[in-house]
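Only one chain is included here, represented as structure tokens and corresponding to the form predicted alone.
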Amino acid sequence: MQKSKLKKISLALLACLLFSFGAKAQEPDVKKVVFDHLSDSYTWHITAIGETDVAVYLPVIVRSAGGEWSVFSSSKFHHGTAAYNGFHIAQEGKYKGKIVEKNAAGEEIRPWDFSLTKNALSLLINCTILLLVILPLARWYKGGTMKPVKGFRGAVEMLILSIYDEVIKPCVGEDYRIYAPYLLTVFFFIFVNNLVGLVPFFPGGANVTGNIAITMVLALCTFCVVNFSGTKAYWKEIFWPEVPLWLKVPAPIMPVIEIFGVFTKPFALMIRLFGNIMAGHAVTLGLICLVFITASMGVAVNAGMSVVAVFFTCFITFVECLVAYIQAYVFTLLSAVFIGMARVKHTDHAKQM
């Protein structure tokens, strides 16, 4: 049975490949395809049927330099080729891909932009998915039933307990209950956004956690939690660490290094998550583009490279599913470690010494 199923799948894949070979494929601009996907936009393009584009046109909400508000659909820009009400999408320069207007000198300037973009909409959808996953389990426990949790809710409970018992408890220490809600929220927020970003059709595929603005906000949240939770011993170790006096006075070498470390920790969180997710999307898109790049090299070359591209795309997608969990786990783990380090007490420090 398994061999016959594999044969059917292989034949179906081969048929799809042969059909694609028969079609007239244009060689794409790989750089443009990849960067268009990785960057944010005011329109969520889904597919194309013939000459007709199927897309979700998002609302544009901007406030001009003169103080006037404008609310309209992004379809007014006609995929960025037209201007509307004095606003247009910059095609080049430092504001490329953003809504701009021109001042009296003819220079492009940014208005106050509160538009709902592709990443913002995906963020709302993913948060809704997260609530739909977690709230039923919360209601189950709120009901006080003693029956064991089964099915999908049981799997979610297992994931929660694994993070709670294996990451939060040992890393944070005795105050772990205070920080568990934040750390569990961070884990599931990143995990859900990573997974939905791998779905190749609407409403998935958006590069949310591969957007540095999103990872920066997450890192800032951890930065605030860590430093507002810091004990006297934690701040003493930063401004007056237990090192020889000549490393602190007259030149505050170690305090400067410690203060620098306060900012490099959240920076590392931000860059790690951003870089790994963005790289995964870029590699997957690059492999898919191989099918179209080799279309002009003949059927034999195109067929061989298409099989290779499909195989490695499937392989990378499975790897990215694992990376989606690993990156959420690592971000949560390091956040918990940083919080635990900030909650250190004089007695704890004395034991370590």
The other form holds:
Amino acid sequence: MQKSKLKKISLALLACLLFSFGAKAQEPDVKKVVFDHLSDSYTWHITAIGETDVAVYLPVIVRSAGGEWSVFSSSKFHHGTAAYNGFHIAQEGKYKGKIVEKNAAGEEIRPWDFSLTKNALSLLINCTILLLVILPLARWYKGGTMKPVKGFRGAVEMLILSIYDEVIKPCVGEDYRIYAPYLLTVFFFIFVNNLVGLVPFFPGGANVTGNIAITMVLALCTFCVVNFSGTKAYWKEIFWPEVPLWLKVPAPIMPVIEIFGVFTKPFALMIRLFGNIMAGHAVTLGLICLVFITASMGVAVNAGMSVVAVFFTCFITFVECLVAYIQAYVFTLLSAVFIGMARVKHTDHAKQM
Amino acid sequence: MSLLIPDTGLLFWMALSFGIVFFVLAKFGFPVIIGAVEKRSSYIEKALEDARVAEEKLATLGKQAEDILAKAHGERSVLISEAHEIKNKIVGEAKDAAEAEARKRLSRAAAEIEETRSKALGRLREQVADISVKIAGKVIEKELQGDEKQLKLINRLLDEEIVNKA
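Please could you give me the other form, the form predicted in complex with the partner chain, since above is the form predicted alone?
Then the entire complex follows, led off by the chain already shown.
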């Protein structure tokens, strides 16, 4: 009964696909589609109905080289085809896709650009979601209730406690109470952004945590927290590690390596999160694009590849759900480990090594 | 390659929003939740400990009650046996006393009977002696005229007669 139903539904879907895409085959530029999605944009394109675009035109906030601020809607650019107020969206070159202005020499230069881009807006939406999840829970707890939590609250509490008990407590060590709010914020911030990024329609689907600026700020925060809470033993291990003397006296080989390590750790955090989420979005888009690429190869191939593409997209989306959690977890875990390493009280373990 | 170059504007928005989120959550969010959860878990721990103590107390109380019951049982049986003993003793004493009384009465009655009999016998003997003397006197008044020897003989004969009768 259920099987036949499933068959009918999949057949109907297939028919839809054939009907809509089999008819007019037009080779899409997959690279451009994927790249456009992965990079930020000034308009949030939702869909197109016929020839009309359904999009959210976001505010552009720029400061020209002359020091003038201008705020206007990105609809003024008409999808990058028109210039406004001396600003236009670069179509080529180093600043492709960004707002540029022309200097006296006629070169394209970048103004100070604080536009509320797609990623920025998505970020704000996700932050609101995060606050709306956590704050009511906190208020509920503030009531001093001793009742066990149920439902969604219980799930959130379970997540909080799993991170708190299994990551923060063992990794940070003694001072885990001080660092718990930061680490929990990092975890939920990344997790919510990852998850909303997986929602394929507005207001989700933006490649927020797959943007290097986002992960850079997160990694910088961890870098600051780690190094501002470094103990004497931590700094001693960096500048005067317990290794044979020749490794540090004429040429400070070990200290250089250690100092390098101070920066590579957060750098790795930044690249890991960025790479994983960006790759997830790229793979999902690439798979979906299979449907459109094969449109010109005949109905049979297109139909077959559509089924394959949908199947693999589902599969990858499940994997991405996992990745959303894992990457948030790994970022939090490594931040906690780095903080724990910076909070060492003595250097005994160095001697054992 | 432009994907790897962080955008200043987005850096600004990210720093701003992450900063605000962190500030709000670190002040009003997670510490409250963690505190409440820890309070709750310590409360649960305490409640469990209390329950354990109460159960232990209950168990000892039950044992005490059992002990008391067993002791009471023992005491009861002791009391019952003592009561039996006392009863037997009282009954025995009463029996003894009654026996003694009865014996006393019997002996007294026997003595009285004996006394009465001997009294009656004495009187009878006197009367018989009298009568005999009178009869004998009358019979032999003329012949003997109150001979002392004859009277003695009669008396002896009488004695013999009475002893034989008795």
